[in-house]
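The chain below stands alone, shown as structure tokens; this is the form predicted alone.
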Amino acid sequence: MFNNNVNFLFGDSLSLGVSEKLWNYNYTRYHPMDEISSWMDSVVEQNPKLVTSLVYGQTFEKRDIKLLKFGLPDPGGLEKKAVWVDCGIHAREWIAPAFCQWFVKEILQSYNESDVRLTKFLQKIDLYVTPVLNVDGYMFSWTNQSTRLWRKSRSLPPQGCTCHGVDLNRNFNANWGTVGVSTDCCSNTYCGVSPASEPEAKAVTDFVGTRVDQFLCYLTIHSSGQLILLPYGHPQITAPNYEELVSVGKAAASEMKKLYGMEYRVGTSPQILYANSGSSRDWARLLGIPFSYTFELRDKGEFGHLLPEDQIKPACEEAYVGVTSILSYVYDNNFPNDKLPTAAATACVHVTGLIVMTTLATLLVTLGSV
């Protein structure tokens, strides 16, 4: 699965006992929150040995914030490491939750007893995936056309103001309130009254913060702009592993470009976007999580946050390649004596829903018969 030299590596999905409900779910359209919640329940119900779910907080409007945890027992009984992936922190960025659903689909499709690469990964590293973090805002963005571009949460305005919501990606305790934010509660970049003042940001802070020694990588999925952003958003602060973060990010962007030719720029937010503070990405790196990135998915301005559904598939495919490129590096970097097998021994080609799998042994037999 996770290899920087191959775009797609899947297991044989035909051997999975996954219900038709999961495969009949339309991953190439946007779904309202009730459908996503039902889908999450089905993922857990149909894959009890691989997936569990956990409610780790509640939104301002008292809705559950739920994640899916993917993992297998470590054969040696050792404590496992972890990777975090969240989507939908900004309500209007519908392609982000669509990607998290796509990402889960690919993990399920890849997983089977003979998929040594994915099995090996999940025996060492647990994947925590939150398909929609800003549940209240996401649901509000589905109300009608006038709310479609809503960005923030839905918390009540502070005293003396009349506008709801906080930009959750300005509310984390990472140089909070210093640059690229607003103290005007009607602004889309309103940072709140204090760090982690919002229950959604506090839920992530509490969950990840109490397990920081486990986490190797923190990925947060956004749109748009086709960017891979690394810490920090403050122009005067540099991550201690900056060069490595750039190198790993550029390798991911290179793999992404191979699919559809889409360019993804890599750098800090001040370098390629704008300065900001209070982001979850910066918070994760300040906390000590070595690899922390924001993915800004398609596009570069033609549609912006109104990305058509016919672009969900290519956008998610290229994002999946980028994410797995980073995860491959993270795994090999942390388990140098137990690296993932190369793709040469288990080559898989994924072509528009058709999965053709050939093993090295089969290839040798074929060559021997020519």
Given for the second form:
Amino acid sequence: MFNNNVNFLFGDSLSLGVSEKLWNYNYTRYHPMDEISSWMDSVVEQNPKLVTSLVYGQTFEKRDIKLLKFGLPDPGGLEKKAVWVDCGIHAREWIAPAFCQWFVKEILQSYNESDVRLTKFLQKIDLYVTPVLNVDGYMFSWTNQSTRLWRKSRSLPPQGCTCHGVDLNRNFNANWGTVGVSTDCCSNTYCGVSPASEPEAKAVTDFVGTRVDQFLCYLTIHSSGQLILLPYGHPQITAPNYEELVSVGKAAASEMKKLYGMEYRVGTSPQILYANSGSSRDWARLLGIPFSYTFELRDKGEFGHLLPEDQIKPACEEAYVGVTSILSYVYDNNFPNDKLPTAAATACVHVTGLIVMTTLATLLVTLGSV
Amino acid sequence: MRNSVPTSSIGKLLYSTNTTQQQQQQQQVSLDVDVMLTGELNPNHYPARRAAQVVLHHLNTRYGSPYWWGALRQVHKATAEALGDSGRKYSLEVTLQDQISGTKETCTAEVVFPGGPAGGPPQVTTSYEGKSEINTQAQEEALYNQYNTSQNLLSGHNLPDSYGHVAPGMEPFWHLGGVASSFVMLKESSENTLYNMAQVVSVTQLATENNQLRFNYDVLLHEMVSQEIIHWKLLASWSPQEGVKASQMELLPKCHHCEPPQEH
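Give me the form predicted in complex with the partner chain now, not the form predicted alone.
Time for the whole complex; same chain goes first.
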């Protein structure tokens, strides 16, 4: 009925009060870009007090890069802090945009239940969610069976080379071009001609970069591998808050494992995967955003990027508890005098209310039958 | 292992000001900082994981079938040892899981990655003695009898499809493709790779020969470190008695005008 996990930020996922248009949207299927775009429009249209959308850049092929901004007015009128979540930097990682959509659904449901924790969070912190960052690449991966495993953007080949696309997660200005990249444009880890040369990377750089003082947390969602990666991708650099990043990451992984027993390994990329440079996660941390993580969702190679649709729900539920675990910590860390009520406390209010109502109802019935 | 870097170096490393275009056909850019670790390894870190994946591929080639396809579940312990010119040896304790039945098996294993310029495939030995609990014999024989024919030869493609779906009747041939791909992935593996099969592009049955069912496979392999999708053809033969064998393994170029990647 209610969960006892104090790290759950946004409460139970009951489907109450979601408008008809969004109610019909199937969050356990993969959606092509046009469906995701019109879904985003519906989210804003149906929840104008909670969400706005913003186009913050254009892809190489001149498509809009759009985010959803969730926030509520701060009763104290103070300047808001912010959290960033992006999905779909890599085209073939379809479970990532599926998770961003799922995450939005959870927010909407919690909001419609007047969830106290969510309200408090959004009064202090604006949540920026980009369901698909690499729009061109994502659309290309939907073209036909032979394009399904495309990873990069769809920029034209540079001078002297013949292949399309840049690995956007090697293109950010963070030790760019130093390790774990290729300078061959045909390679899947091609880092581009210069840092943030790609419009998709530049869009994020400009948007977050001009608001850096607001941002507390930067999360970027990928697949696969079941990993929570912390900065840095370069093997010789350590983040100043490394220990804290590890412990918050491990707490998230522990929450995730409770659902379906899935292990998520936590560490830097050079420790548990491979060294790399130019990642968005590293760029965010270098900028000073204290909590920056890459989530690599299911699975561990059996299906890889071709995760079956019947795993969308459990994969997203796992990711959800992991993400909210981190967001809860980030909130409490920044507002220590005004912490989020625990989920148990919130539930107690509900249960107490139920007991009172039941008692009253029993009393009324008893009186009525006299 | 993390090494702290002197402050003066950090500034240089943090932001690259290199804006010139790279014209040369340089391959992976890497720093000579990847010191090959020896001794006790962290079982969650990549060196142990990559070696364990090699064990997995070896066991799939020996014990895999349309009804038994192993995946790496856990690495418990790992050590590495330099063998001078002969390469490097990993000693591991791993748990595998059959992707079909879910049963787990734990075993110890040794993986030797050969040294020197010739390279060559890794050599694997394990304590594994065969699948203990699940008996797939009845299913295997039923499948064999159903497809031991020269008419209505099986064919299929895109296993799984874009949505991760495999039709129930095709699942054994998806598994078989995965097991047969392990022959390729085993021989292609090094300390710098981590392979999984991404997809069976196509499977086409040929007439049975020497009591072995035979299938031409077109498969896509995913190599994690380079993030490349690598296209291979192979001929898989199988019977319940002989297990799975792969032959005529051929690397296909990424595109018609491309060269196959260099040997590492």
